[in-house]
Amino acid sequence: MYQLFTPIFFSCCSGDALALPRVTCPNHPDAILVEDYRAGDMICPECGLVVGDRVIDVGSEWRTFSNEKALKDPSRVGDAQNPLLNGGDLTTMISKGTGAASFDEFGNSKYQNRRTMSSSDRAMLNAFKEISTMADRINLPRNIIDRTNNLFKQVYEQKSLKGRANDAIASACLYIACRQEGVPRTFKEICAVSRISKKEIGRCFKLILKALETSVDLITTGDFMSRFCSNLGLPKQVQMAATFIARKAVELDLVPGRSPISVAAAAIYMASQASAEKKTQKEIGDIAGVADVTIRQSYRLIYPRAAELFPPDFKFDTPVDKLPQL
């Protein structure tokens, strides 16, 4: 048999004066109080003593009031709230009625859906998406997710870009989150994620950074080599040894005019035949997105001064002067 005890008992926890208020028991004030979430009731497990009454349930509430199978939803609190649209998307929607009831003597709806969603919402509702989508397909985190979106959110509310397609400017907005949050992307990565085409995404991306007044800091050699030599299975030492080459060959100006990633390639194609885990260009070209010819005509700018480009420490399992010349 419980005890109704109507005043509730709080305590804080000692050496913390800022620490919020606790229920305890006043006879058992270390015992673990229990929950029945039926009366809602906190109940001391020693003496039986109702603590507090009437406390609110804060899971989750599986009930539901759909009468087809195919339909049947077992929450009934909508989705979350998104700051990004208008009104935090705090509406109300009547579902379509299937009974007898549900129709006038027209065949006409009786409740009609009151929900009246903008096509201002609309339109970034569906390039969230599409931005969850390609992120997804490249395993990007939810905070890359997120600057896209408020990226996007910004572009859309200028109407600075009016013209361009909203898939366009998602894969650029997408494009700079990565960057700025320092896990770049290239351009046919999300261009293989996306519809549309490496040009368009580059001239949305030249346009989103003039229009937001934003920049975004140049991608180096190092930005790329970890990924690529993981997704190529190479070992810690190849990998810190196309890094080690790659930078020496920029601080020596071996290749001006090369972009990052070309760069990359040939310093890891470099490290890849000086080791016993050799890899061929068209290995190499597939994960980086370049040409077998571009990193050829990297290799051919790097090579004549390999003996000064790895690292000390390096074992060699092919020695300089037996490294393919091309």
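These numbers come from a predicted model, not from an experiment. Numbering follows the first chain given and starts at 1. Just so we're on the same page, rigid core means the largest C-alpha set that superposes within 1.5 Å between forms. Compared with the form predicted in complex with the partner chain:
For A276, the Cα coordinates differ by under 2 angstroms between these two forms after the core has been superposed. Relative to the superposed rigid core, I43 undergoes a CA displacement of at least 2 Å between these two forms. Taking the rigid core as fixed, one finds a CA shift for V34 of 2 Å or more between these two forms.
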Contents of the next structure:
Amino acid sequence: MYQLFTPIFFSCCSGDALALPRVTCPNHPDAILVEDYRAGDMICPECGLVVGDRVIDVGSEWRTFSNEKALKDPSRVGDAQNPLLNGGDLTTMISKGTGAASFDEFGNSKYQNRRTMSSSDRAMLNAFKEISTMADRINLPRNIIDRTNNLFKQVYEQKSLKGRANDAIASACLYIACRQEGVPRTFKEICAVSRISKKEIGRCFKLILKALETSVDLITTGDFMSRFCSNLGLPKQVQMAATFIARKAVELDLVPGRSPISVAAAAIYMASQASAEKKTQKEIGDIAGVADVTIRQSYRLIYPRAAELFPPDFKFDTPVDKLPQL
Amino acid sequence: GPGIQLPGFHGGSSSWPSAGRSGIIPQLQNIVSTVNLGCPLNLKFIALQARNAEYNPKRFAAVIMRIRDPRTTALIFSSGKMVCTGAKSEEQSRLAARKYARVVQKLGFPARFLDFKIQNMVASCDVCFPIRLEGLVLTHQQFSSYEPELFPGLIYRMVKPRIVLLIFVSGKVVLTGAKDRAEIYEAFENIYPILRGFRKQ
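Having seen the form predicted on its own, the form predicted in complex with the partner chain:
Everything in the complex follows now, all chains and molecules, and the chain you saw is the first one.
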């Protein structure tokens, strides 16, 4: 491998005292240079001349491999910077010394200070870690985690909810992020991965909406169908039927005032009982987080008009008149 | 006598103006008031001597006393301040507070009746038609909070007058946070046309 020594021509913008010298191709001063990360070059697209050489690579450390046997991390630059969320963490940490000279007479290490790093953001970093853990438990994608982090940062900087536990704020931010991304999770699902009670998450949720002056869309029955049905192992036909039943039930106003989760659970029960894959109320209640008496109540409301609620092309394993009557 | 001034009724006119009025009057359900008896009290003595008094200092630092008429409950603190709850009208609340003060006085304390103030009034009524809460929360987003997972009713925080209304699908409405009966009536008159607009067909 050989390196080209290329003369670099600089041109300054006129009339601007603080302008940094811009690298341009000598033959095509107006051409926008293309950066080639692989070789660290800046290439003119018009004539192919390599204009800038040995450009600093701002990508990740090249020598970090996902190698289990790597006893020492050969990374020379540390973790990727998180500029959006940290406000520029440019501190230096001094690690524990090796060799005899780093210990004083009692056996304590001479240089002890490696603790304080960005103390102002430590709570926030802790919260991000907690958010990441919670999201990982229910397999949430990166975009929701990023949104949650952003929400938490906004709330934290506003300081209006400073007295509340950070974990509670984090859980509520996670709930809001899921809602905003169009894939809401029930409060009970968030409770399952958090140590905070549903009551406290609900309170923080309302406070955050007021503090950030945002609002969220109302939940509908269809938002939860795919998740509940796949957790129960129901086939696509039954899921589609349950979605149709729940939507129809709400349109016909058969279940006024009932929570959409309860209506969804009752619709899943009706659809599964009419198909070959019958699920009990207890099983559905476990997955959806509703009591089986709640499913029974909502089911009683939709049962009288069951025939109209099924989609027209549904294949009945159990006909409508043989559906269980509770 | 004049009795209760209903909103929209201009005193002096002999007929009720019907346009712009709902015709429904919210009924008061609970009044919370405070009064200062003006002297420090020995709660243990009161709890032992008075009838219908409970005192559990480990749980709460006040004597809880109840009277049957008007049916109310009072929290009496050692500083001499008292909270009276459960009355159904302003007059009843004042009367009940005076009765409690009398009980304390009879026990030997120099009780007075200073700074009686109504702190909160709760009322409820029925608009007699079902309401589409989903529509209401969409149009009045900045005032409404409707989370079926948390509470089945819509929580509407009216700015003027500063009243919180709980609106349910059945058409029942609960109004709270008022210091004055007129605020309740005004709030209901404000919300009634909005609710009419979201009537379920």
